[in-house]
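One chain comes next, on its own, written out as structure tokens in the form predicted alone.
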Amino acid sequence: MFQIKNITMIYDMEKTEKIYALGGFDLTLPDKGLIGIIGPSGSGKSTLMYCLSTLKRPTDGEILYNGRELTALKDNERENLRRNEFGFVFQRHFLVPYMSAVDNVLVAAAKCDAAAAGRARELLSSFGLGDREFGKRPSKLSGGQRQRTAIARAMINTPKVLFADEPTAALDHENAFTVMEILKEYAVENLVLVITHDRSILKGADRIIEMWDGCLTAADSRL
């Protein structure tokens, strides 16, 4: 699915000491699968996130996605291919704070109708939220049904990537465990790219990359 040449992130560009986020290196990552990118902050997993997902263009190198190249596209072309393929679950859920738990979720729908509706009640029930949380505004959900918010808003338009950046970082340990195995599920089917710097919990992963000082340390490595 994903192809990565050569790719290369540079910040302070005008400086004299430029900063190498991703310092050159090729991957490849499949079509489906939970796939995790683990390493300390500043290690570049986050940057090699946001290039992939086009939210920045790499300094150099090539990513295709599907034979697509991606820092070809368009801008109309890449909000698309965000909205209709990609979806995101970060650390913090970014729900809307006057909006209720269904809301939040339909906010990312391509299509708000019926279906939509019913498949974002479908999504939360699946994930523990019954009847009486679908109305409640995120103050008045738990931290894990709030990133279980944010997870079924990521999956509402059933997007063939997931990147989840640190998304049980501000977890307790059951609800971590919850989060993992709903993206564990997903990932059956579906490409899911879980960044961390917590390696217990990507226990059952299908393959773990290992970053540091923006290099690959390791591009299959196991627990």
Ligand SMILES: Nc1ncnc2c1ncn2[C@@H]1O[C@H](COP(=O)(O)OP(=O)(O)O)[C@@H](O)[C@H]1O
Given for the second form:
Amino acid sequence: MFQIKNITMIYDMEKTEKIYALGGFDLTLPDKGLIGIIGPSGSGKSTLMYCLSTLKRPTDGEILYNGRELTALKDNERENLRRNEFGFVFQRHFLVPYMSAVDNVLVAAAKCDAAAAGRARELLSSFGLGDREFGKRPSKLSGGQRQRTAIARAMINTPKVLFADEPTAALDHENAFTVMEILKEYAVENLVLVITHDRSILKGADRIIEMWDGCLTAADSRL
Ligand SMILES: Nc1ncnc2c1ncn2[C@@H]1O[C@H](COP(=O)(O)OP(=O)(O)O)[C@@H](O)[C@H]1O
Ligand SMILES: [Mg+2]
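Could you give the coordinates for the form predicted in complex with the named molecule, as opposed to the form predicted alone above?
Zooming out: every chain and molecule, the one shown earlier first.
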């Protein structure tokens, strides 16, 4: 569970014209469920996600994750937290071009043993990739298959929190729908945060957070 207290993020601190990417707000997020974060480009969505996932440190404010203050963690503690509890999906898949689909999933495994290899295959097949695709390099997969491989990679360590920044932005409607179905299913037992500027993909989200200019305009709106 995340508790955000008065979070601020200022880029270009040393310049006279400061950019307030996050303008100081409170927010509490639950342990489970699909939470959509929606807002126009530049409204601070990615910055919020990077702060929650410890990829960035806010300028001011507190972020508690299960009672632990994230900004107080040492570098190696943050790395362990990311590796063990968080998963990431981005707009671009960032798969390794010379590795097979299975190896791309396995590369993120905390422990690369036979069980992990089995889980990698299970994940890929549950996302509709067949045996024929397991050995293929990303360039031989379709766009939708690549993104589903990236999601399998993000889930290999069964993260408690899955962060997805515009995960469907590069996909057609059908593939976007499939990806959202996968994320919704995962959100039954875990927290899934999906950033988007396309409201239509958030049908069935448990909660929608709206951002505008670094602030929350609505923290509890539903479709
Ligand atoms: N590394 C950075 N340096 C300076 N400004 C940044 C940086 N990253 C983002 N910004 C600015 O912060 C604001 C919020 O950006 P971002 O969080 O990426 O928004 P969104 O994801 O909603 O498009 C924007 O004005 C953006 O230009
Ligand atoms: Mg963004």
